[in-house]
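Take a look at this one chain, the form predicted on its own, written out in structure tokens.
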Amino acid sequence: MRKTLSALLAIVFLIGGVFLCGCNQKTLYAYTESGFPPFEYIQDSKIHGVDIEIAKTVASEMNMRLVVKDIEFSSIAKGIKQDNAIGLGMSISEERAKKVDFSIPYVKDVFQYVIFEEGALETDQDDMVPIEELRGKKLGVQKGSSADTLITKEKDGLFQDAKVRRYENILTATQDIGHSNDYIVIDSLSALQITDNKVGLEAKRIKGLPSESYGIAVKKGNTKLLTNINNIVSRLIEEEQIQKWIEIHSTTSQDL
């Protein structure tokens, strides 16, 4: 009978053991779109990019195995139902904290910008776009982003008569500049890396409008992830590690 309880017990302890020793890693899912450099994008068929980062060092300091998916952006925020999901690429909104909690922002002031032909708008003595250049004109932009959101909600104020043009992803729309829209509006960060690499484009800020943050979300209420999300990005900022993300990653999505 001993023999039997010290045998079970051995077996007990070899389950634990498999758990403690993380041999049964738990998995993180990383939802995203991939066409919103210098955050996400594509090269060499593998997705790259400053929030691939963040999430590879909050599986690794969390000791979980990541997965990354590249659904459309439109469906991320939907997509957030396990506790051991988070969404990248997004902008802090009050529509979308309805739906999904965030992490602080770990990138602030980002403007809207226009991306536009050579010489199609002109731009005010700031060097900026004013809104009155963008009215009734047909405006493309990613599907769900806050520029569509925005865009949409203005139709009949600041964007009046605007024709809203969604695209999945915001490189094709790029390709679509002159054809089945006039301009792209997106935030500064994608704008300027754009086209840095597209000869016969420019970007300027819209004027007028607030900036946005951007931050990692998870399902709401799971405050055990986020405080875990809170802690690292936190040190992330202090030690300036997501800016010099920023800047590796600008000069290396070339492939765009």
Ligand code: ARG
Given for the second form:
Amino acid sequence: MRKTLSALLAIVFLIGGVFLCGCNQKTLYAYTESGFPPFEYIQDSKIHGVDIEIAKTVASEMNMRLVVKDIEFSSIAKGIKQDNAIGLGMSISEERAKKVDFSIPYVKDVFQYVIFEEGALETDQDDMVPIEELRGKKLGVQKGSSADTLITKEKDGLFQDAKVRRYENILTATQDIGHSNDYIVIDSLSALQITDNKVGLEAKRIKGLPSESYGIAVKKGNTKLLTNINNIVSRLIEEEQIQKWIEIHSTTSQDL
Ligand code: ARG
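Other form of same protein, the form predicted together with the named molecule, not the form predicted on its own:
Every chain and every other molecule in the complex is listed next, the one we just looked at coming first.
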């Protein structure tokens, strides 16, 4: 009788222990590249940002433990080979959708901006930089980004004779303006964030380019995870939580 009781107690403690410590929790791996404020940035040796908030929410609602992996941007799609992996901070594109599946968009109306030394470029009546101004220039982009794809494709067209300079990290690339590159091309919010508080640098929208949207990437065919993510993301949008996170992280990532 005593034996059965203590065996029973042991089982109860074991289950309780596992439950409390979360030892049986599965891991959700989130792949991203951290030089992209306010969506991902390093502060106090830790990765923060809007995308990290979304990933944390997804992980906690699925009762999973989140592990964020900071890798080269161009390797993110390759990283999402497992069922328990997601990719953060990516524009949805047809090309990428051949390799990964995307969630519903969580940020829309993203445009390509150019970062330049104050006064180095003229804007037009709409306060935008005409593409012609960028022709023949050394344009710094993040390797594998949508700006990289677009400019490389349009080297004989829209961005005639542009020389593409590819960087792993766009924050480093910005320090190189006027040296190994003339200008940097990167998405709106990040461009504005990077130039905010930086004396001598400006960021303006490039005229005439299509808008992009961000989505969370999962392994192709991983509908279970995708459905969960879509439900969570649509709720976050409805509650205007993503917009709130953008505001918060735009303030906290100001002095990178
Ligand atoms: N919108 C661009 C793209 O998807 C740049 C994204 C950069 N993201 C990052 N986490 N570094 O190609």
